Every structure is written in C-alpha cells, then in structure tokens.
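Here's a solo chain for you in structure tokens, the form predicted alone.
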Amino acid sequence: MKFGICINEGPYTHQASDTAYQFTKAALEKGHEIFRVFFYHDGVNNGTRLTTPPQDERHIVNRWTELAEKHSLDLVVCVAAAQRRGIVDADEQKRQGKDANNLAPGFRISGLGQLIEAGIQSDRLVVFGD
C-alpha cells in the first residue's frame, strides 16, 4: 500500500510527531511505500535544524532526517506555515533578506499542492494531529 503522511503538530508539544514517525518506520519495514510526508501547521517545527533536545531525550528532527536518508523519503514542509514560524531554507533566506536559514537536512519547503498530490497519488492519506 502507498501512504501519504500529514503531520500537523510540533515535535515536542504533541504525540502526533512521534506516532507519525513510528507509523512511517513500521510501514516501511513491512514493505509499504511512503509517497510523501507533509508537515503542516505547527508540524513544520519538525523541520528545523536548530532543535537541540537534551542528550538523554529522543531527537525527533534527526529521526526524520535519518529515516528520509535511509528510505529516500520526500519530507515537505509547508512554505506558508514555515514562514509564519520562522523556518526558512537557503532560497527563502535570500528571498526574504534573512541572515540565516534553519531547515534540517532531508526536508524541503513547498506549497499545499504537495499535500493535495500526496492525497491523490496515495492509497491512504494518514493525518497525525488536529
């Protein structure tokens, strides 16, 4: 089965990100395909490379980066939601005149069309968080 995943909650404020990660990992281990993981609303906070949890805690952003690298996942952060929350890639940094960027490795910024496409191309679109 081909899944699209949508995550609407931040990495340390709600269980949604952890649950989505575990679901995605388990689906891949069972041989399913993940068409795309789309981060929306506060879920875009899963894509900032500036997250620095204590050493004895899980590092959710790094987990997503590592899973994406291992399985060639398409991790997409909603551009409008990201901009509202101060998350920019190198292109947006330049375009917006910012002095830095903070998008984590393995993630990319794009629009809502990527979520719509995931819903169309996948057998199931699974949403985590409100």
The other form holds:
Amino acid sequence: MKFGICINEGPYTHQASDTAYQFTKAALEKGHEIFRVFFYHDGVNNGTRLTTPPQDERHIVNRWTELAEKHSLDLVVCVAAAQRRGIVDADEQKRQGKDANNLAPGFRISGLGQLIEAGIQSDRLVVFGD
Amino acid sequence: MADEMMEPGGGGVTKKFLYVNRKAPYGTIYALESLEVVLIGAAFEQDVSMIFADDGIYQLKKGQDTTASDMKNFSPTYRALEMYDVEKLYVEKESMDARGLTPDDLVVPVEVKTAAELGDLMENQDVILSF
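Form predicted in complex with its partner chain, following the form predicted alone:
So here's everything in the complex, that chain up top.
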C-alpha cells in the first residue's frame, strides 16, 4: 500500500512524532511505500538539525534523516508553518535575509500543495497529531 | 514561495477531502493553519467538505473581536470559502446544542448534522484531515 504521512506535533513534547516515525519505519519494513512525510503545525520542529537531546535519549531528527537516507524518503516541511517557527533552509535564509539556516539533511521545505498531493496520490493519508 | 511548483489538479484524480475542525479559533494555531490547508487545497479542485465540531464551531461564530488579544481575526476568511468552491460546511448538532448556538450565530450558512450522520459522511471520504 502507498501511504502519505502528516505529522502535526513537535518532537519531545508530544507522542505524535514518535508514533509517526515508528509507523513509517514499520510500514517500510513490511514492504509498503511511503509517498511522502509532510510536517505541519509544530511538526516542522522535527526538521531542525540544531536539536541536541541528552545523549541517552532518542534523537528524533537524526532518526528521520537516517530513515530518509536508507529509503529515499521525501520529507517535506511546510514553508508557511516553518517560517512562523524559525525553520529555515539555505534558500529561505537568502530570501528572508536571515543569518543562519537550520534545516536537517534529508528534509526539504515546500508548500501545502505537497500535503494535498500526498492525499491524492496515496492510498491512505495517515495524520498524526492531537 | 517554492510552493506550488507542481501543477494543481492532482493529475485529473478527484478525491473526497474532508477537513474536520475541532479546535477553538484562538488559543492554539490549529484553526488558522487548517484554514490555510483548505485554501491551498482548493486549487487542486477536489471534492471538499468541512465539519465543525466541539469548540471548532466557535471558528464560525459571528462578532469575533480580537483587538485586545493582538491576534488576527481570520473569521471573515470563512465567508470567502464559497469563492473557492468549498460549500459543503457541516456543523455537529450535539456540539452546537452543548454550546447554546444556532446556525444564525454563524458567519456562513451551514448544514446541521448529528454525530451519527457525520459518521456516515466520514465513511464515504477518501482523505480526512483532522485538526
């Protein structure tokens, strides 16, 4: 089956991003296809490479990066939600005149159309959030 | 924005999209950002319905005044949904009754349905986004 994933909550504060990761990983291991993982609302905070959890805790951001690398996952962070919350890639840094960028490897920033497209192209769109 | 590089329309596929709005308009950002999804999604010409339930009904309440709270009053945007061909707006009867509201209190025309009827509606959707 082809799944689209939408994550609406931030890392470490809410179970949603952990559950979404576990679901995505399990689906891939079972041979399913993940069309796209879309990060929205506070979910965009799953995509900052500045995240530095204590060493004995899971690293939610790096975990996504590694999974994306292994399975060529499309990890998309919503541009509008990202701008509100200070998640910036090199292009956005230039465009907005910021002094830094923080998007983690394996993620890209794009628009909400990517979420709608995931709904259209996937057999199931699974939303993780409150 | 790097946004809609992709051609809207989803390659000729039309699916039934349902947005379920359950949160009050202010206090959290869910309602505002959900409305942004609906507006962007309209370009894809899908078959769109919206449900307002629980405190989500307050999103449609007439007479919102946010001047003292420094929040943007985005309630007029719901009136623009019609122009985006988003016309199937449902409100859950139980939530409405519990809050002492009637359709006359809302900024847009809605259809009132019971929770059970909305369950049937959900059954017939392809994509449900719940915020």
